[in-house]
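One chain follows as structure tokens, the form predicted alone.
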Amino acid sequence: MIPALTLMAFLTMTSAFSAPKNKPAPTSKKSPTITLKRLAKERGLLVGAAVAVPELFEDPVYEKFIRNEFSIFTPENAFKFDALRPSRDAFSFETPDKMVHFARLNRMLMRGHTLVWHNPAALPNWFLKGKFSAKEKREILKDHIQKTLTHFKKAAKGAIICWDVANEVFHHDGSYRTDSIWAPVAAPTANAFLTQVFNWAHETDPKLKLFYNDYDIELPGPKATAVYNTLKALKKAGVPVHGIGFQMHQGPDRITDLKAIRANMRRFAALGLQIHITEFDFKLKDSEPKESALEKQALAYADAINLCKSIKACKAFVSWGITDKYTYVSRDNSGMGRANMLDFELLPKPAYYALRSALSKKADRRD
């Protein structure tokens, strides 16, 4: 397993992620303003969101705050299994290129997301209708993560520094999801799946560090539990996974517990594992007075990254999506919505200027 590589070189390793030649990073001549990206390298932090597209290149106003306050961005859902496989022959990168090319030019880095996921949203009808047996769905899936790599391995030059290699692979209640349709992959445990495409994604860039990806695992619990034995054992056999991310989406009715969040995240980081905050919302409802669900939606976002502040292994936080306008809340969450750090005309709310405060302030902690 080759060394994790540090926060610091990723920051300084400018020429692995430089602006493409043929046309220059834009310059200015005033002060640098304080944004949240300067004040998170000051802690020794990257900080970001999910960007969505077209609206990235669509909307200027949306693409003027990422480049001016992140320093990384994760792709919503322009890297999944659905949006880069339009058949099984053929690959289609010309969308994810340009979100490559936007990070290079604005010496942003970026988090790949994600080779494998159960979820059917995020697969394509060919595969979905397809009758194809276990060792099909194999030769399909190890084929998808070594071209995807190899493709970024070029593409990127260094810009995406990790990739959430597999996601939610496991149940609430801690079980493998033997009824993924990735399962037959590696039935019938968790540890084989997951050893199986670690090592494909190594095998194929072992400079990428590689992370598991999943939610409500902040407190210990058997979902969490079973996350850190399942990675505590892959580590212990020398499995290349290098991280993992908590994806802390929240909302009215929040964990609160900071103490056992922390303690919980210690334990993943005591396996050497780097953390990411890889997903962050708070969802409001609808219902909710609209200055008191700000201000709990702001000490919300403040707690986060505080917490990421205090834990050495925590590198990153970043959060899903940056404004209420573009939102899969209102969606996916009858009578909650609101859940970004922007409002409907990407004006920053209270939760903006509570990450700027927290990030402003030296952590209590790093241990």
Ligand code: XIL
The other form holds:
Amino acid sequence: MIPALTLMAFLTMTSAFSAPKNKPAPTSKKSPTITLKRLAKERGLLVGAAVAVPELFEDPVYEKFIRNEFSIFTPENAFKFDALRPSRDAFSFETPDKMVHFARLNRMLMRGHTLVWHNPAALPNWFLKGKFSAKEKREILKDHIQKTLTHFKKAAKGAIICWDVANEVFHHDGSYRTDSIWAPVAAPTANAFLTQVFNWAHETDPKLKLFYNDYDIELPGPKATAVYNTLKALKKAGVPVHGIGFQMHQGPDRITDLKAIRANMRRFAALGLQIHITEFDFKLKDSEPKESALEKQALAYADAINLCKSIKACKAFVSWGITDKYTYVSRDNSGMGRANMLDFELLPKPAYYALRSALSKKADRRD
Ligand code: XIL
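If the one shown is the form predicted alone, what is the structure of the form predicted in complex with the named molecule?
Everything in the complex follows now, all chains and molecules, and the chain you saw is the first one.
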């Protein structure tokens, strides 16, 4: 473990991964450029981030960083229900197809995100205000899952390797979100609901790896246990669930009990589930002094990638956002922000170099 204060010194000493402050990573004509994706590949991992549109198509610096550095990405909002569904009968795939095209052109993979989410931020008014019966909601959701996955089966030609089928189905205390707008689709339990939606997804595209995705489940606790027990029961019943997404939104305090996270992740892996870290970010308080906050953040990014490296079933690390310029964090969390690996000018922060440094070393253990 590197003490926080010496991190910058350490990164500077490991010359292959150092860069002058506020300058982009050095490149050499002789050797291939060291990128996150190249280092991650050597560790058997995919590395990437949530990608925003229209920024991807409008900001060439942002686009180039994504293309150069990442092997996988998640559309931040473009594949959500509201984005795909202008009305009950219509689907809109124009922007998603452009993202898929970008991925294929650059030999990148994608995580589909997300088919079922209760959050009004991702639901259109026609649905929120529609007063649909349970039977109608069931038809709407079945249709949504089937038509969406049928479309991408053809359009993505394998570039989308997995989908977060269900997102955030449990409350913080581990109880099932029966107040979710989608819950009546298959009541009354999380088990019944997830069985239904995962089966619809699997029937439509049997090649996809299907994930359950949630926040605050990395440390053991009532929520992690509720998700664990449910997925265990689903697996036992033969429901096609293949992976667990640990969102891992973090900050401003660094989690120190990494052993507990590792043990928790490994019990999910023991169920036969693939693990992805799906939405990593590390928020800083606006009031925190810049240098020490950035060093703490860098250590937290390294912690997360080291966790993934140390668990065989962990195959991908995805951060939620790339640059502090385009981020949802400052909008949703007042007094906090700067959670990403590039700063407001899209220049690498210590977090970026910490990822590189961590990825450059073999894991102590991988089991
Ligand atoms: C967020 C996006 O980043 C925002 O732009 C949007 O307004 C709301 O959704 N958990 C998830 C993500 O699974 O889909 C959320 O993304 C962040 C929390």
